[in-house]
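Single chain ahead, written as structure tokens, the form predicted alone.
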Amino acid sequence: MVSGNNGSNSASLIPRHVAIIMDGNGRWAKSRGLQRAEGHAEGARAVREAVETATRVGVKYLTLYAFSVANWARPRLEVEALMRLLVEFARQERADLRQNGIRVNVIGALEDLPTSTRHAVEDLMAYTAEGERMTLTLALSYGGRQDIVEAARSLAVRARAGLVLPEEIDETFFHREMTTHSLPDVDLLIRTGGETRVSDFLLFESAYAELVFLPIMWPDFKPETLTTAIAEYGHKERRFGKTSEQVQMPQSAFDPLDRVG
């Protein structure tokens, strides 16, 4: 329905950035009397429909919460299994990715990752380089709160060493450093599962964005699921803390929260 749109002002209704939190992989197997891996296995299908239909629809900025730094606490075969479905991800979809003009993107700590899994990565990432149509960011072994104190850090040793000055620092300046620096803020964070909280997740970057809380297990995730969502993002009066009389005025497009070039 989305897709359908025609107009000049069709853009504005479509998200720039959408952001998802996929939940309820193991609770999806579980209910079906499978091991948890397999939930995550069918999670990759919804995985490849999300992006082929954000794709489609005009999405430019797709990222996905695939492992945070609070995943590591998981039992061991379930984080091996995560990793090697990263790996086979990575190798199964880089024709299409790439043919697709999808451009691969990491938040996080890849440093963290198993060896395999990050040179399978990494060899991703460079494969899809040239992509302009959209970006699929993955946050890897990522926290939203860890990002920020990364960039904090990074920003006080410069500061001692005289490479900057206190006031020099305000929100761009602080971007630049984090993990994130290179997307712009999320229009969208839509997370499944049937939990409403964040869990961490560019927390920074999302200051903004709308909201949607789904009922349905990650791997009940379909194309239409995502087209509705942004259908009813298109309803939503997005006013940055002006009035709906300011925004409604005739202005330029230009967005003050969009912080990449």
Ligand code: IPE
The other form holds:
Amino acid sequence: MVSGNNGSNSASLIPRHVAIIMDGNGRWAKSRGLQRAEGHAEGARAVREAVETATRVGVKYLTLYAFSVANWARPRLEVEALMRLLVEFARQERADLRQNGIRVNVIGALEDLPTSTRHAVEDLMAYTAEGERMTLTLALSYGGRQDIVEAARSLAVRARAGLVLPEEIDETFFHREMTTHSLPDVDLLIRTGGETRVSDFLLFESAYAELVFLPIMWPDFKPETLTTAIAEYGHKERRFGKTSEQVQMPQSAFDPLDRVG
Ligand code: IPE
Ligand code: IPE
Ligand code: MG
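Previous: the form predicted alone; requested now: the form predicted together with the named molecule:
Below, the chain from earlier opens the complete complex, with every other chain and molecule after it.
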């Protein structure tokens, strides 16, 4: 039997960390003769459903790409509309999020957001800090390369000051410097909107993620969209560089050299 994942009980078939590139709000609006900002507002409704569904099925970490570093180059009015929507989202969702045991976390350059948005998000994080059921991470002013480069720079500064030895820098040590330091590796990465690219999202953390690209626009994302993607994930065999046989046999009972010849 091909067991999905790296275990056989059903709980392990649920990805621990799901990350979503929520793309397609603008095209969704345009196809209906609406403003792009209306697409983003509709996208916020899809966010609510995705959060509820992920919590219900037992995902422990849900990370949503809400605004990239590159998105600052969009028209000013669109950027402002997105920043306002974040404030609204924080205000409208805070009670439900806390009630449902969801802790909100942020990755990216929070300090680059307008003050009102930053305060709303900081307040949301503080208000939900006790949540233990799921961690909802919002990627805001986030860039994967930037996060890697900032980590390298901060390690270089500490090494120059003699606080870090170059030989103690390994993957775990490096990850501690990134804004994603409290998150495990991504298991399942979903992108809506029909493009098959990762657009600078979680480059370091998605090294072995299963990638799912969906043609639907983000505002059309439904609970079933997520449950279907998770069900398909459950059928994947994640090998992490090993052979299928190694993955399926308990480690102690299998040594590939035994089978040579
Ligand atoms: C994703 O939808 C939301 C953000 C990037 C903030 P888009 O706004 O990129 O929608 P499309 O890709 O133009 O349709
Ligand atoms: C990725 O979508 C960023 C977010 C979803 C926040 P974009 O629409 O910005 O990505 P590109 O420009 O199509 O690569
Ligand atoms: Mg887009």
